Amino acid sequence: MKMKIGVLSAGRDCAGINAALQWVVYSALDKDLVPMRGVMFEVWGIIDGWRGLIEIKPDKKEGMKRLVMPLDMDLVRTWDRSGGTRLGTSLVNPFDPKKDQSEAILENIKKLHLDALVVVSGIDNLGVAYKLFREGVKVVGIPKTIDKDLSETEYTLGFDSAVNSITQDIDRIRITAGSHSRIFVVETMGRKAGWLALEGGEATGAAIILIPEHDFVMERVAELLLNRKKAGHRYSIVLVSEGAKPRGMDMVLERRGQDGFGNYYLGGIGGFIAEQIEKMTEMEVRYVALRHLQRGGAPTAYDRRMGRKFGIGAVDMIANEDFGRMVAWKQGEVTTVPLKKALERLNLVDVEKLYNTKDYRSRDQTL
């Protein structure tokens, strides 16, 4: 038997897309699996996302060949050192209620004689790999976000390579902060779930951490800084999520309006509370926005890593016909779930077990 995959990385890059499909294509093409599995497979890589499929015309060769490309293992043989998605991406919604493109998509599905579709994405993506589900497509996901607010997984790609990128301009910044005798607001992202300001923080000693789950009070974080500085330390660093706010207001947001989610584009709080503890302390604050520096760069050995997990997890998935769920980390083995559940919440921060919410920090940290 043959089997025709569609493969894509849908919504916003980050460090891992290419290692998990490199290894969808290496998995499926592994010849000695062929007697195991009963199927041989080819792989199409799909360029930009839904987009691709939405404006591909399967009947006009010059379209095909831009939009949609054969995958075979000489040619993603280096894709893992790789960061971002090299078959490029996009922030379209297809089932966008002022403008659905859904009914292109599932006809350019048959005409491209897809038997699965393979889609690496975050949690907005994952509910349209859902909805093409249920319309009879054959799917299977694959979980990135460096946000790592998707349920049912303990991993997705991305998160460990972001982290270590937050580390890495921490380490830098706190350099000329303490040549200064500074105090250094930086923004990282995270639009509900604040693992990456509460991991970034315990990985670099940040002096506060601000996250989503816990709304801050300004002044305590002024006070903060104040017995700091009382204290004899020359310099801080205060690391906030983006979708942080002070309790009683709402999130700072961008000019841009919203994607085709309906999320709006988040930034600026790191500013904000700059500006708020010159006012209240009369210390020099300097602020930094991290933003996509946290998506770029090579990945990491981890996501490398969990990029071969994910990817031989996908294939097997489509070999074993368990559609309409995603592969998962969790303890420690590769799994599936239903991508129903794992769409249903998503997974923040347990404040009471991780967070002080006196000294806006993580509880096991120390200084």
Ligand code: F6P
Second form
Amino acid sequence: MKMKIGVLSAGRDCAGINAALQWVVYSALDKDLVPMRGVMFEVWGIIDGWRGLIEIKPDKKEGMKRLVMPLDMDLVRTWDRSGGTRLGTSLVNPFDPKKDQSEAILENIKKLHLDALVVVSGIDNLGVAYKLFREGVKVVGIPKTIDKDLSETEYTLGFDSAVNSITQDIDRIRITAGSHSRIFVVETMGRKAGWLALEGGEATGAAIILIPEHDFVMERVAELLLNRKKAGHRYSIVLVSEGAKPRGMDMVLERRGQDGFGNYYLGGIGGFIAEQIEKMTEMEVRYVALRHLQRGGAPTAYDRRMGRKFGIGAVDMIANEDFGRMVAWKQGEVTTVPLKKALERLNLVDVEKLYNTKDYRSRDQTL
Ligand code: F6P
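Mind pulling up the form predicted together with the ligand next to the form predicted on its own we just looked at?
Up next: the whole complex, starting with the chain shown before.
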């Protein structure tokens, strides 16, 4: 039997996607696996995610060239070591009630004769994948998001690279903070889940960690910093998720509007906190928002390995006709979970278990 697989990345980019793409291709085109699988695969890369699949004109040669390409082992050989996504991506929601473009996708999948679709994405776009599955498309998902907010998997591609990037940046900030005896407020991404700030804070020994799962009190932040100063600390790092907010206040928005999935553009809470600390403590404060630096850069070894495992896992799922599901990482093993289940809830920080709500830091920290 022959099967034509389409593969695309959707939503925001991150490190590790390319390793997954490379290993989808490597595994699918591995001739030695053909007798066992009983199927020969062809792999086509869709450019720019859903937008590519909407805009592609399979009847016209020109349209085809720009938005879809055959992937072979030679082409993808070095993809695993680069960040971002070599296929490009977009934030288009094909099921946006204001502009539903799902029909075009369904039609183009048919016209391209794609037998199965691998979607590398986070929760919003795996939601799209699931809707397409319900329309009859044979879909499998690969989880990626630096926020690690997708449930039913213990790992999402991009997270480790982002935490490493936060760690390296804070190592730099720490040097200048120490020289000048300053407070530094460092803002990470993390819309609803505080994993980046929490684990970045654990890796760097940040003095204060503020996460979206627990609203903080500004006066307590100031008090904790003054206590540290009294105890002889020259400087302090306050690590805050973009989605964290002071009790009784709304989240701070970077700019107006929402993306196609109704998400607001967050960012700027770090600036607000820095101003308040300066007012309340008269200490010298500086503010750095790490923003997209966390998403860029080369993937860590862990993200390359996980991309590899997820890529191979996704092709196995297709061979086993395990559709409407996502490859996942649970207890040190690759497994598969129904997309429907993964979409039911977000993976948020368990505050009771992992976060110290009195001193705003990781629960395991006593010093
Ligand atoms: O990948 C999710 C995320 O990292 C969020 O934490 C953040 O709010 C968002 O991406 C920002 O994305 P962009 O500015 O690229 O639209």
